[in-house]
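Here we start with a single chain on its own, the form predicted alone, put down as structure tokens.
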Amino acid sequence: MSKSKLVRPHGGGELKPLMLSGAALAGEKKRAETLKKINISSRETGDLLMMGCGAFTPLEGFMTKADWKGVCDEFKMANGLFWPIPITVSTDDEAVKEGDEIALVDSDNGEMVATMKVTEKYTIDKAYECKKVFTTDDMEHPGVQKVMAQGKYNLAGPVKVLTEGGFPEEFGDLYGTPAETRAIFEKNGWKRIAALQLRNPMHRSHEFLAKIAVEVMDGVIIHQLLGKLKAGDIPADVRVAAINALVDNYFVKGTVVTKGYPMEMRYAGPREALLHGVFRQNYGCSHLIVGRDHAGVGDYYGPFDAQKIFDQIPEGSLELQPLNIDWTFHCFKCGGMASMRTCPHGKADRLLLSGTMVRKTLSEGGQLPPEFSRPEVVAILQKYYQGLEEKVEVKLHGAATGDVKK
């Protein structure tokens, strides 16, 4: 068998996808009933699923106190491994004792996810947490939100994964683990593939990043999030029907793949991409293309933070490798897509594109410009937004009519 020519999962070893299999998944799941249950965030629940499918690539399980206090502060573990936000879980149940063995359920669906050995019980500092990690501690920051509504202990230990959440049902061949997308890069022959990350439907700018990248690149992952978003943002099935969409129009074959992941948007800015540059690397990519504002929210970080962020880390924190790419937009003098580095126009020339814009625009019922997105992705989202339209108007009516029911 020959040597892969991929870059090394995170660690330098091989994948460790915790999810059990066969008659042990079995066992543990009989097993997990008989213990005591924790009921968990959909956050935790989506770190466990990163876990389980080996995205997460070295952990065993949540992090010590030793562990959050050096990620906080240093970018490391306690054993010295690279990693950029904590991963905890947390509870206020005061019954709890290290040496333990619990089952952690998802609170939103009663699923148990896991099953965990608590080998530690610890308190933490969760504004502190919020400004290494947040670069903030407002309240309006929905990360922070997440973080300062966890329980008052965290638990850490190693976990035996039960469960993929339902997402290879609900999203079919889109969800891949990062030993499928490597098998499929593999197959491809490529050895340098950037991610695109999004959360959001890919418009032309987002066309843009990845086209640049397919030039330079072997082939570009555009690695979709598919776990729990902040109100407001559009809904996977939506954003994938779009993507897919743009993609069979506007790509030529066999230049991107198109896949999923589990994990619930942190909204972190630099430390996210630092994030996402780790599970990238698992799942087989030697680059991740890091635009304007990546994983940001509001005006919490500078525009291009996320890029200067990987010069910050020490040398060697990881093998991928980040491709930065300037502010782009649609120039209507050079007359296309174009970025900061070879546009030499004025911004009364240019066509600023933004997926707040995409929403701003279409739920009041505006129009988007050709520039900003193909006829295809706009028809999916306007069908989209004309139905929440039409639920809101079938609400009022139920409510002016005295039919909602209370």
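This is a predicted model, so every value here is computed, not measured. Take the two forms, find the largest set of C-alpha atoms that superpose within 1.5 Å, and that set is the rigid core. Positions refer to the first chain, counted from 1. First, how it differs from the form predicted together with a further copy of the same chain.
Comparing the forms between the two forms on their rigid core, the Cα displacement of Gln367 reaches 2 Å or more.
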The other form holds:
Number of protein chains: 2
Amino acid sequence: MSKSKLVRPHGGGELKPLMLSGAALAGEKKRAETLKKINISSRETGDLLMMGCGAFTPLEGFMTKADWKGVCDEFKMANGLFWPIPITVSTDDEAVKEGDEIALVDSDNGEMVATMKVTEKYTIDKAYECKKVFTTDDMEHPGVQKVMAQGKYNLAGPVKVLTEGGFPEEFGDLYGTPAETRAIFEKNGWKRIAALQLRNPMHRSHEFLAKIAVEVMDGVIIHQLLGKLKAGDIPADVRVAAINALVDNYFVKGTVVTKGYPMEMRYAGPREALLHGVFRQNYGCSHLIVGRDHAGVGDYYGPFDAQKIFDQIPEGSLELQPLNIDWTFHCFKCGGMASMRTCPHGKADRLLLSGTMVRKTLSEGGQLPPEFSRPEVVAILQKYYQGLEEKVEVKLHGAATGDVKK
Amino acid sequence: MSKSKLVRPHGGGELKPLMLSGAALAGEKKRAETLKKINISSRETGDLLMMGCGAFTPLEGFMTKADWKGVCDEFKMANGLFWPIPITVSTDDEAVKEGDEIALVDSDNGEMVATMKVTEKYTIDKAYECKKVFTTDDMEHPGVQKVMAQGKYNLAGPVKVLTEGGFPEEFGDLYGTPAETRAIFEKNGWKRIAALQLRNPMHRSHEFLAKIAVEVMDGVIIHQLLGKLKAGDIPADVRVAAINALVDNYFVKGTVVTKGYPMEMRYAGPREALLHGVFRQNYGCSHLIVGRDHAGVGDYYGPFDAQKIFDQIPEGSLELQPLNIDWTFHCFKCGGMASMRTCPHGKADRLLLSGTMVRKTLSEGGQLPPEFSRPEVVAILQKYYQGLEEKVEVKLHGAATGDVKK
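Please give the corresponding structure for the form predicted together with a further copy of the same chain, as opposed to the form predicted alone shown earlier.
Shown next: the complete complex, the earlier chain at its head.
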């Protein structure tokens, strides 16, 4: 199994991390202080961090209008490189002009994230991008909201990244760069590696996806999103604790690597599955597990559109392949986990709980059946939901005694 | 998925079925009556039937001494073709000589199986073949026994096959030629197909192997051996009934094809796994499921030697790839089927029954736990074992009353 090498980074060259280090970093930080500052959104920060660690190899910065158009229309940049979603930065600042050197500042925390040489300033049709990328311009869609809230102008140009956004400090070993995961895979002698994309705690259906991959691959990387989610999603620290509890108790050591990456969800469904494929290839993965409604939200995408799209892109777009797995669940008649492809029984035999039902049960302090979620995982989620409950109670109590201003 | 074609037959050319049909068959049968007759063993008959249906493509007959030596020593024939086990026919007949046309007759039932032009008559070191192929010349090994019982001379030469050995008549649709399974796969739009080799009824561990493959492939062929087994193995008709009961009740229609092939077991472990790979490629399979102790017997082979050997043969020997899966079982702590790669728990949590234990339970009319075997399967096996019991009782009873001669 270990005879051959890992998949090459996207584009076929070397990893291209845009994060500076040492004297270059110190110097650039100093220079950045002197530059015009542009505030950027959390999504833009996340994309810069992905460029910084090499996960967006071979990008060298934010996309030009020609790139933007090519990516929207044909999944490729002006230079012909396959890319599924525009990676852009925007501003309303009228004063910024082509040729400017600017500093990009995270508007959430004021951190200087990168410097950039502006090579192009252009306007886009935001609704057009939304319809292409999200297949909708419905303002209820969380990804659409962010595009529509962008500044009036997009700025293109190469970037130098100045920070890892605090992720290594906050998440320790869980944070890993593509160079680091590649080194781990090589040390393990792995060549066939499937990535399990996660932005929720792992219930048994996710465990089953990972375990199918463990059965037939050299190894699996449980690869969590550490960037921002939408309101109501479980925060990263709780999810990390729940996933660790599952891995510690139900996986064989040496078959699974658990890591996180700093991007934010766009909820672009099929297009985002492709982006997940692009950067997983950079992390050294030969396969991306694509299950039901991958990177979807609401009812915008067909449940298996994200699998189908891998067949619709030109051959050779990616070295990474999808590992498509059907809708998974526990079936009492099968006596174990199964999918629509392997269980011939009916709804009555299957344990199917909606996300809403799961959240309701947990927030009311109820138990989830062990066929749905491991007790070790449920305990952590119950604790989190109880905490939420207490916070709400404290707030209400405070309000009642006049401590909290409206 | 259906964009590309099936794997090519072994050797890269067209399927080469050596079975005659129509007028050619009638004429050759007539001519065979006039030829010198040589009795052959059930193993040799099985190999001829495999050549007849195209499963041994691109062989044109029995191997020469140079082929035999190359296959024993280097897994390849004199023409350089990869082949893992000698395919030979033998005789003690001193009168047969090179240039003779002979008829090969199944010594079990007297059926004329093939005609052959003898191009070479040679002797071999049988013990040498056994040590190479079986890694042992222990006479307790059922494969060794058959080689050591061969005639004094091997005969090489092209064959014309005259029969399908009664398999289509006995097994109906279950019998399928490589051309037929390829047509089914193409009709289904399948490209990635895993073969599950079976010579025993399917318990849940085999069901699990097949289902892992269903999850990640286009489809699975449950491919049963219909040729001879060793004493004590479950006969084909009982096995077929048990497998049908399992497939009907626990698999999704359209994910599994069930077929059989007419070869006999050699119990050559790793080498036989390679032979299983060669002919599964001819049947159109891209993958062969290789589990624990594939094609093994007793303790002659390490439990995963048959997986390792696929890494030891020269690259490009086969288009088919192994789908290696670890030792599978039900784990009560996992709450379902698992393997050594996916279950981190201990022996006490796992349901592990030896073949001996299973046979003992069934022959005593006992139940197997549903975590080990599906009730529908157990019912069929119980009936079979009860029948055996009755036969033994009848025999004993007959003997006692003097009805049965010694």
